[in-house]
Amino acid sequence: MALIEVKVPDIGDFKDVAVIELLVKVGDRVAAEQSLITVESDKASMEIPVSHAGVVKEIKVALGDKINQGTLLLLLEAESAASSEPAPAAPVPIQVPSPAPTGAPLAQVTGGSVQVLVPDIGDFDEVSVIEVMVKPGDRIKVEQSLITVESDKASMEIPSSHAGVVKEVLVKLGDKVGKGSQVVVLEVAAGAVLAAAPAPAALVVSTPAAALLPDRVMPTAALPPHEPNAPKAALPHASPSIRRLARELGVQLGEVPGSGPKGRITQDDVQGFVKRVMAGAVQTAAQQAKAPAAASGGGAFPGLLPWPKVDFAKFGPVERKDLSRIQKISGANLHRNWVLIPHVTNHDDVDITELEAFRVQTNQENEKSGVKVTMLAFMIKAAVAALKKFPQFNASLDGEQLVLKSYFNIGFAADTPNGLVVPVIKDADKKGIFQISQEMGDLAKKARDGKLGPADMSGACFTISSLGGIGGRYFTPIINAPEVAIMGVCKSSIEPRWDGKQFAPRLILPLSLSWDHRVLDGAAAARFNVYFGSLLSDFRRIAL
């Protein structure tokens, strides 16, 4: 059997394009015309097939390697007695539409009036509208770019001939276009020229090997080398600069939602999706694949042993109940917050003596006016001083950003039949005892009866979860991501406290603040805890 050297063919004006996967290993048995490598300059990136079948002997590129014409990629141990030098294997060719003839017109005038049309688009006879780039008004140049279009297979963009101000807009989303249709009318400038059809940008087409491409390409995604009959429809919408920026950071591109037109990925979708990542707002596949599976018996994280199966009914009888609505999503929301967020959680103890008495005289001067005053609307209105007076509490974590928020949106825990929910009092600032009141109770009773919505439990900046009219000492909260700390009040009791000449009866509530290490420390815990404590016990203070 002959050696082969397989060399790069010619692929055209690109030079020193980067190898970004090799796709076969020593050992491996190549038919004629497989892809051996995929490379990619910063616009486009295509594969470079074998021209022989063989197999691979020795392999002469790495990843990142500058590679050109001629480049030698590997020694192939040819399976038939041709030429030890064939002719290399050329990439399949993009078909690239022809340029209109030499001052063929672009442009019908009419007055002073440009109506640009679309020109030669070579075999695609119907390619809708999925973005449109200018509207009425706008001045635009020579070139610039009007609409994208695209096919089943690849996009581009259509230029304009003629420099001037756009009248009207003659195509909308969605539109079908072909050679010649209408697409905007441009007030030109008298005496203007009218130019000769520019090529548009060159349509790509999907083929086993996606030729590398001229500025304004913008191809869609190709097939995967090593997934060769992969359906298209399962496959990401990304450019090659977007993937290459996926591999390095890391990310799998059918996990990023695309918001760019027909799904599109772009930059901000890549990067907004590591950000989500790394604040725990989301979870990749890799990651939801070590959750917990108590269904399946899947252990929690690797090394850890599988939940436990046990036929419960041997013991004796048993019931089943699925888990209410609300506990299968508060369910996995907690779990991402406790595994995800370093919890701490401080303890403590303050003195409401006078602000309960103050409570109960309010309600009973305001009995008429059906609003009952709760301890819960003062302990608002104290979480927004102290988040005033301690910013960094008014925060959330995203990516290796704090975002320091002006609002005080403050969230509190609702018992319901189903389960517990955080209503939001919105702007807790700007409002007074009696409207905080009156909005908890009006939350909560929406809350009770399974009519929150979205936008009642959202924004939030912190959050109170009293169990005042239950009971116990104290508790961790779970902090509600993306907060980064939660308030936990427990029922308030009489207690004996010495002051300085006698022991007193007194009532004592306890606080417990949980807060996230990797925004906070002890210090400044202490002393939020501490400046909470002294307005629920002096609340006075408020007003200072």
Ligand code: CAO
Second form
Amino acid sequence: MALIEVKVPDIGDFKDVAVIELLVKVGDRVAAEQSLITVESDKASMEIPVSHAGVVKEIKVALGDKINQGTLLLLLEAESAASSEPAPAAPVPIQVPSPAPTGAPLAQVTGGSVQVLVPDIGDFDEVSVIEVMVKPGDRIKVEQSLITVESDKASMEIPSSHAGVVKEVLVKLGDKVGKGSQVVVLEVAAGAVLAAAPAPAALVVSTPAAALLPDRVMPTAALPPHEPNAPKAALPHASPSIRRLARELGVQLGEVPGSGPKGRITQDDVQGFVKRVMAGAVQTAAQQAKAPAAASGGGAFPGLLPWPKVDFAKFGPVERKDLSRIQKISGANLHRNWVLIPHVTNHDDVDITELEAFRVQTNQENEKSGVKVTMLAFMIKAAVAALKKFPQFNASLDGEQLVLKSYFNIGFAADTPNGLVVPVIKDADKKGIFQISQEMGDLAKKARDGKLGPADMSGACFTISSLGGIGGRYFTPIINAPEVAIMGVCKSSIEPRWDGKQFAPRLILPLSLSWDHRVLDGAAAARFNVYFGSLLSDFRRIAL
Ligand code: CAO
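May I ask for the structure of the form predicted in complex with this ligand now, the form predicted on its own having been displayed?
After this comes the whole thing, all chains and molecules, with the earlier chain placed first.
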């Protein structure tokens, strides 16, 4: 047994390609030519195989890493018996043929038209057209893929040598094509016919299929075998452009049934899948995971990539610190709420010039009372009034029922050295501004001292998160489930406002209301903000 370093082989013109999939893990037994990782450029995805059989000892790359020829991928304890030659002691790069140059014609020019031809596609004489990606009338760019062809070893996309408008498509599904076959007739702009074609080398296929495949080529039928307990090794059967489309739409290709030859996933398959999901006809794995998760408070998301594992110390000195107990608890809650609640945030501005003047005056007049009246106390009262006017905001979702509350407990986010907590002012409708200010001060102190009990933090109907004492403009507060909305407040500042005759300096408070789109909608949220703002602008309205 010898420990060998497996490095990225010659990958042609590719530089800094991203690792999009790790196909093995430490401890896996791999066969020679088995794929280790998948990398992807903007033009192609490709699997990088291992040169020897053996056991994976250490993986040196993580998802998202950018790799180049020579990058160390992993350490392998090679099994000399499984290899045709003795296990080498020195690092062994996987030898892959470089893309061969070719002088094959890519286009024939006639007047303002160009006939795009199949370029040199390496060892393949006759390959089947399995996908036609353009139709007459389409405007296409240079290098845009026109068709996908497939041999028994690989599939590849044939790009256009010119930009232009497709006049005629000269191939159809199932046709056999080879070097020089006509693909499309393009109408090109005058003078463009002599434009340089894309480098044909990009289309050469290396063999065997298990070896690294260059630009625009991805292995299909002849994927190497994988260990039964190894992670899912084969990517879903689809071309790079389909992968890109799926990524843009957030579609997990593994969930899309392929209707093309050998189960290949086509553009229509991806679009059809999205339509069925939107119509509610099918559920994605993530959606299925959410339903039980919502009920049980747990659940994973199959299909999501694992969290990137990075050896940060590689890049500089680091220190590790455990999350505080509050961070762990609130983090888990915030994560669940963010994932399960469809959040929307409406931002608004409120003129609080008069209210702030009143607050300052009140504090001056009551200096000796020891209670400082805060803007947050006014907001809590305004929130109670707005919840009374819009009861669907004072609600919780319980399965298919909405629980409407006739009590008014308002939570407020408090920043403490150990993390975020949300103490609750109970029955805020029955309390005045002084009492609310006093209770808030007491609860905020208890929070900072780490002395809040569960009763101090339960039973809220609606939460206000104020960053006003710190700064900022707007943000997206996360709803504190099972509430259905949360008001975020940032720092007020003097801004010019038109009073009908002139611009006057006014104190403007920025608001950010996040709400649950399963229960509320944008119009309701806008009305809530307008009303809430009108109360803060003229607090006398609260008595109406
Ligand atoms: N605009 C401008 N100034 C504001 C303001 C606003 N919207 N809100 C408060 N201020 C001022 C106050 O008037 C006070 O000024 P003075 O010291 O001159 O009187 C100063 O900012 C500090 O106020 P405060 O923060 O002590 O009091 P508060 O009632 O506004 O807030 C509390 C109390 C507990 C909510 C706050 O201390 C806190 O923890 N806020 C952070 C909440 C948070 O982290 N939210 C994010 C959750 S999402 O991660």
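Rigid core (definition): largest C-alpha set, two forms, superposition within 1.5 Å. Residue numbers count along the first chain shown, from 1. Note that the coordinates shown come from a computational prediction; the quantities given were computed from them, not determined experimentally.
A displacement of less than 2 angstroms separates the C-alpha positions of Thr463 between the two forms, with the rigid core held in common.
The Cα position of Val132 differs by 2 Å or more between the two forms after fitting on the rigid core.
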